[in-house]
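First, one chain by itself: the form predicted alone, in structure tokens.
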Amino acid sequence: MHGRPRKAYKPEEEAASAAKAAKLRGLQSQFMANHHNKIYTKEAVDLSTKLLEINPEAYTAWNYRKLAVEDKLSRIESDPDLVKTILDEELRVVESALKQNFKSYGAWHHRKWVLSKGHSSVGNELRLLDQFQKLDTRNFHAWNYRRFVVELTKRSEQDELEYTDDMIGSDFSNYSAWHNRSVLLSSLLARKADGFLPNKKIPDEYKLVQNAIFTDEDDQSGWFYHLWLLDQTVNVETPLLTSSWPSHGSRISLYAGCSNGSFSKLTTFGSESGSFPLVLYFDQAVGGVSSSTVTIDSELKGNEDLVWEPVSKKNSQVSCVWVARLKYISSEPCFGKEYKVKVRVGNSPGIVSSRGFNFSASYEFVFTAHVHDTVEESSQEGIVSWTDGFDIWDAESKDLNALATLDRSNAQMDSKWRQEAIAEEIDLFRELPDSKIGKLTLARLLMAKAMISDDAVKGVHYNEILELYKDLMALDSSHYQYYKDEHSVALLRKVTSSTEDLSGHLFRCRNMNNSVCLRLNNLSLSRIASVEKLLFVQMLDLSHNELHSTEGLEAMQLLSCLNLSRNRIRSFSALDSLRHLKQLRVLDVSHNHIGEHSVDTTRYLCSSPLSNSEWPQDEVGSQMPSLATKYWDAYFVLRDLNLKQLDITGNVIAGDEFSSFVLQVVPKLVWLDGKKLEI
């Protein structure tokens, strides 16, 4: 275990265990026979003391003697000292078992729950960590457990930092002292408490972790606690807007159900519900967004009251992602109309993050509606061709700066000592000697520097990235897919860094009404990111890429049309995240793996929500019940969606039955695998 290579035993040594073995199954024995029949005299507690100092690893016997104590507690008369003797031969029995073995899980579980009763002396414990920490400086364990004494004895989190300089001060690679540190800095950076502000705190502890890198660049501590503070450099604690569409002064063309016509270079949206999605994006997963947080100044009617829905897994009530949905056509008359609206986000208390902070940085954005008079239903419904129809974006045309925001973040944040502390950071890790660490830590920090950094520097540092991302999937063939994934954020954060670059892989399609479509295929993409620069996107073609998964693309509310062909999907599990896409009409996800691996590691590791009781069901799974059983992932997801074309050949699922079964489960379907159907 942990590289140390097993021992054969000797004869005498063999001998030894068994005869071990032999006493600890006789014990075990009438332990259990006392412990069935609750019996707790000083005998019997006496028997389970011997099995612990042989076995501290037996829960049983530890719970049995919480027990134990319980019921000689309650047969005493309150008598303190009575009390105090009784819980500190608890303590000593601990204390024994962990000389046998240190790690044992329920000796220190067992100290705590003694500790809990309140009659014991803490004062000890302390300097009996002490002691057992030299021993073993970096078991986590005792680290556990000298927070747990630390916040009973009130001692002051500046003193126990202290002590973690002493400790890392005398052992560089002590991970759990510096991962003590980093819980003991974030409480003290979260509060302020004197000294502890981060503009000053931070740049100070980079200079400490320095000395343990450039000690010994091959231990891992200390680059675990730079990552750490590279975190604490780059994220802000209260949550910020990054993102919303409509964006900021930019224009929208609503229509009322389907379009042959050509609209303006405005970006156009169509509804047969006559509504249209507010998204806004967050820079973490926040709660509390609704009417009374986020408020809506509009002539269109019936808008007065939006509800606001998480955008989350699991019917999560936390998201970076929430919307809702502005009616545009209601009993009064409205076309042919101009509206203004205005959003005002943060208006009032209330939007808070998951780890407790509250959005105090209040944004308005105004964006104008123009709605068209209602356009008829075209009778006859073409294919949506992937090559045919589009036009390249102008390059100098300002639309795109009204379509999407940018970096609005950064605006909102004091990036001045971040930029400085990074900017030294990676003046120093250049001297250091190629090393896989050292390229990651590099990287790590250009992307750091890229993300605050001006429009005009930012693809210097992702050139750079993508290099060493490069070299490093070259070096260590062990973490490839890891490089390979952030190579691709940096690869999307490159193309979304400015409009120049976004607006070489921005197409119109005239077929669509002058949809946005966005091309990112042929790039190896392994991981899908900067989603929330890209919330005006309506097509997008991903194909030709490397995806596992369409995990982030359910921010993209506005998306119609989506080619995923010719990736490495295995399964309709993977394109979960589509279901929140309200607006897809359009799936292309021909050319995969899907139903090739014989054993989907999500049907492995849960079996069909179709077996439980719970699982609502519509009326295709009620009358195909062994397809919808058969093919559970696709159907969870292809029946929340109201498709128009899907494309699914080239996978080993594709088939008769399968085609058949996907009519049932989406009745709206139109054409399938390039071949219109007969309705």
Given for the second form:
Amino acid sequence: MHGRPRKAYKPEEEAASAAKAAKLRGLQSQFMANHHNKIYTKEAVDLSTKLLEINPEAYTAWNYRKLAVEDKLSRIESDPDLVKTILDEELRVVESALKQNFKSYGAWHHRKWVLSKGHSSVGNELRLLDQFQKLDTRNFHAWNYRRFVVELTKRSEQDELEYTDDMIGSDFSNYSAWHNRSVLLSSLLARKADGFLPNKKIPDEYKLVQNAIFTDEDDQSGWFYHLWLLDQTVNVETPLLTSSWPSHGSRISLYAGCSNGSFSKLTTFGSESGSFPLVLYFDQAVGGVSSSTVTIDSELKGNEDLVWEPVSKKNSQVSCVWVARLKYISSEPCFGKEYKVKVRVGNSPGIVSSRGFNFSASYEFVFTAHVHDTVEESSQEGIVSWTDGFDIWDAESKDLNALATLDRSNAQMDSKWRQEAIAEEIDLFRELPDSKIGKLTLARLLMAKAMISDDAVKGVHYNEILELYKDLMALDSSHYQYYKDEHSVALLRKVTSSTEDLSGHLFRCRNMNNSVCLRLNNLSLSRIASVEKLLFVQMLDLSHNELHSTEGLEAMQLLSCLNLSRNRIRSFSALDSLRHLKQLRVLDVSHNHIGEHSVDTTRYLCSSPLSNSEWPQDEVGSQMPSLATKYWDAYFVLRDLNLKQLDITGNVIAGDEFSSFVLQVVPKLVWLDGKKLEI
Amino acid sequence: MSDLPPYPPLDPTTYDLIIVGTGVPSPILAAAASSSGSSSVLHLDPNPFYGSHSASLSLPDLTSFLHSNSLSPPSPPPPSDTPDFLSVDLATRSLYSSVEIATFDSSILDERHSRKFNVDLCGPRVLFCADESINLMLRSGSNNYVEFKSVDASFVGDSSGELRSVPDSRAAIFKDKSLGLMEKKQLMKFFKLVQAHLAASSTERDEGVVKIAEEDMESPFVEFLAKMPLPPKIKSIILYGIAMVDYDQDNVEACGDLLKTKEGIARLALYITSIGRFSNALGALIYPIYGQGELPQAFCRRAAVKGCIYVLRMPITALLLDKASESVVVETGGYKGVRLATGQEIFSQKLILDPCITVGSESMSTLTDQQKETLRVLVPKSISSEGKIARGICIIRGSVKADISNALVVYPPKSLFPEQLAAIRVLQLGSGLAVCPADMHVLYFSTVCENDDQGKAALLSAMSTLIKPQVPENLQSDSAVENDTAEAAKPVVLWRALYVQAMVKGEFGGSISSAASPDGNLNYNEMVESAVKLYEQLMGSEELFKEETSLDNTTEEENDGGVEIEA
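Please give the corresponding structure for the form predicted together with the partner chain, as opposed to the form predicted alone shown earlier.
Below: every chain and molecule of the assembly, starting with the one above.
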């Protein structure tokens, strides 16, 4: 069924095919007449049989037969023998149609329909399937139908698992069989069937798939299964809290207004609104974070009914990142005091992952907020420079507590078998050095190991992973971007893996109230990762990289200055995630590719997203509709940002027209392209 | 032979070709010559059954055949005077020596059992699905008369008694439990290289294809394998378990037949293409139901359909040569015909004789040089120069491997004992092939050898590894102390035959030719090859079964069904 070349037709074959077509057309017109006139006589039904035996793809004919069966069944007095005769005939027609075309959707569907009528001879179906699956072992129609029959006959999943053993044993190049195996195993493991414990079964499965991979590393079906196994090994179903800001045991300084006068070594934070963000970062998207599932215990007033918001795309109620804004300035004077804030996550049930698993390990963390009584003048009118005014980070700072993210391995009671399984796989795949997929799998395994092992050995892993991805980029140019992205992820994991690594990139910005600045410039990053460890960062320098998008940065709720100059941003849509950053004041996107390529609007329903209903009510849009339509992607992002400084030079889009548009959309802007705006 | 019932005289008395003996390859020649349409063929056999040395027989028949052939032949009847021809008396030499037959359980010879046995004389022997004998069967149409079944598994064994399955295909390598992961990788890589080489050889294009270098093809296969690099365990599996090599390839001095890479690759190619040729065959090897004897019989039937005349139980006693030696016709070399045991004289252009028919040197002494030349293929050569094959047959209760009925076991050289010169092959067949009663199996053993003692010692060593030694009957009851469980699980031998067969090559001799005896190989390839060669020499360069153009007008599908292999 696979890899058989199609032969050119001989003249006599073409003649035969033409004759067949003529016959088929005749049958078809007669059949359609019967169908329209609702004729269900024996002759009429036989005609549809003939038609389907020649052309099993005639879907209308299958539907007609369903109507005919319903008609016949309504006439007879539920005589079981008669019902059986009628349905048996349908099964026979399907069988001969399948012999004509084994991949006929209509025929398989009709068979399912007949069986769902409560036909008693479902036992025959498995025998028939065995025959079909011998002829074409990979046919997904047959496998689909098999799952349907298995469910109907209540055949045990263990028996079906054994069937996949046989099929894989006779030819392991069978993605369908491996896939069915993963489905069956997932179910058996999930309901903890007898003898199906992950710590026993998953290592056995590794042994099985190793045989396939080492026998023929060019066959991809085994690799897919291996990837699934790795996923089962690394991922824990129950959602976990990965990190938070403020982190456990940390001290933060809070000012009213935008302050730049303090030289405290604590993370200082000021805002006009008198509130600060409380950020929770989960390892997978969850829903149900609310004031009832997360309780706050503090003397800070007015925070009884906190509103928790998912940091995600519009309307989505699940996210990895949840944020609430805690008030620290209330009507009562409470300055110059320290407040302990105790946060309890998952105290009462309700936090559920998008796959339906409950956040079960409740977690508590405490931080101290120091609220200053001096209200500083709002003085951030000067231009923010990315070149000077930076102090080297004091490694003693307690802020690096932020790096001590919640230890996953503690939450994972059964991590031992996972670590062992991955360690074994790593040893094995180091022996497949000449294969691309072998390198990639090794890199993935090492990454998995780094995630679940002690900090001390992580650096070594990351260096090996980075080397592997470098090799792959050189070896396999067609998947270059994928390897590049994975390389970036590994590099960021490495940078954030230890205090020593990270402090080399951290600075204090003198001009910015000693803000915490992270400089990750010139690292040829193409993707952002490890954001959960960077929640405390207030200034971020990502210039001179290869970023296409800011996805991931939305979690960095403290971010006030972002340098994206000299990257590969192609449109303002790629900056969409920045809309969640309420503190962002300074943005540098100079020397990117914005405006070079027109935005692909084919995936939208209308040619310009601005033609939707939201648009005409907007003030700017109504003032300058042509520009808003032209720069709609910039408009959508910039109108939600509260920028004071924007650098856009070096992009194709930049120019007088765009500048005047920006001034309209961002009226509070003070600095544009390094020039102070005269207001 | 004295109790022969009287035959009516044969009519006609003149043929293009007379063939004596129905062992492979003779029936192929008979079928081919008859099918060519231009030749009348008479096919005789002194035995009351088809197949001669490649027959399948009941135990008593097999015993008497081995014994009668190993005894000196009965003295020929006194030369009768023929007025027109010079009569040269023929002698029968035995192909078998050191025949040793032992019955350990006499019930096996009971009437109720005896008819259920179809035991091969030239075992162990199987067919490879892609080999030339199958092609010839399909081309000749003789496949209609025989059905096959798969040999379920093949193993490589050693003195420990452990049998490791031969990882001969992708699926088998995947499932194998004894190979390490890296070994699997190396073995599969080697198979892929061979397959790529074969694919490259079958296409015209030269660029970008992986091919084994020309200089490698001429080097010894064992050196090529060492270059791959394959670990010794896998090398041994490839050489002896798949390429079916006889002699120790690592010992160049003692090696009777150092295989070149070219031949090694050809053997692997045969094996690889055999797997999956017939969708209902499990592996590379198949075996005919009712025994090997079905194969010569099928060709005989085909020949009979095409007009060949068959007479069994009809020995020939003498050759008839032209008396006037001076006026010898060059084409016939003076050969005229044969005298049958009935005394009737039958004439033909050409004659092919069973390998055991010879002319005594004393009868040669009176002949002219010209006549000697005519008869040269019948003069026995010293047998040792042609090699010998030690064969063994064991009827056992039980199986050498649990749950497996039909299996091939190979003991590579030195695997059983240090002096083991050549590979020993063992074929176990069960009642599913209709060769023995239900609870038993027939085991065939063979190895090439230099002398009888050496060969039999090797076979006995393999037998003792696979089979429980027979306990004398008087000790059976009280020696119930079975402390060795592995020993207890071994099958019990009920009947055993050991014999050494001489190997005689076929030879073309103008008007009189000699057919080959069964060889030491596992398949019929060399015997079929010799038949094809002999046919070409006899008939000019005419192709075998040329008239039967069945290959052209039957599709692949129908061929698949042609060799009926039951699942």
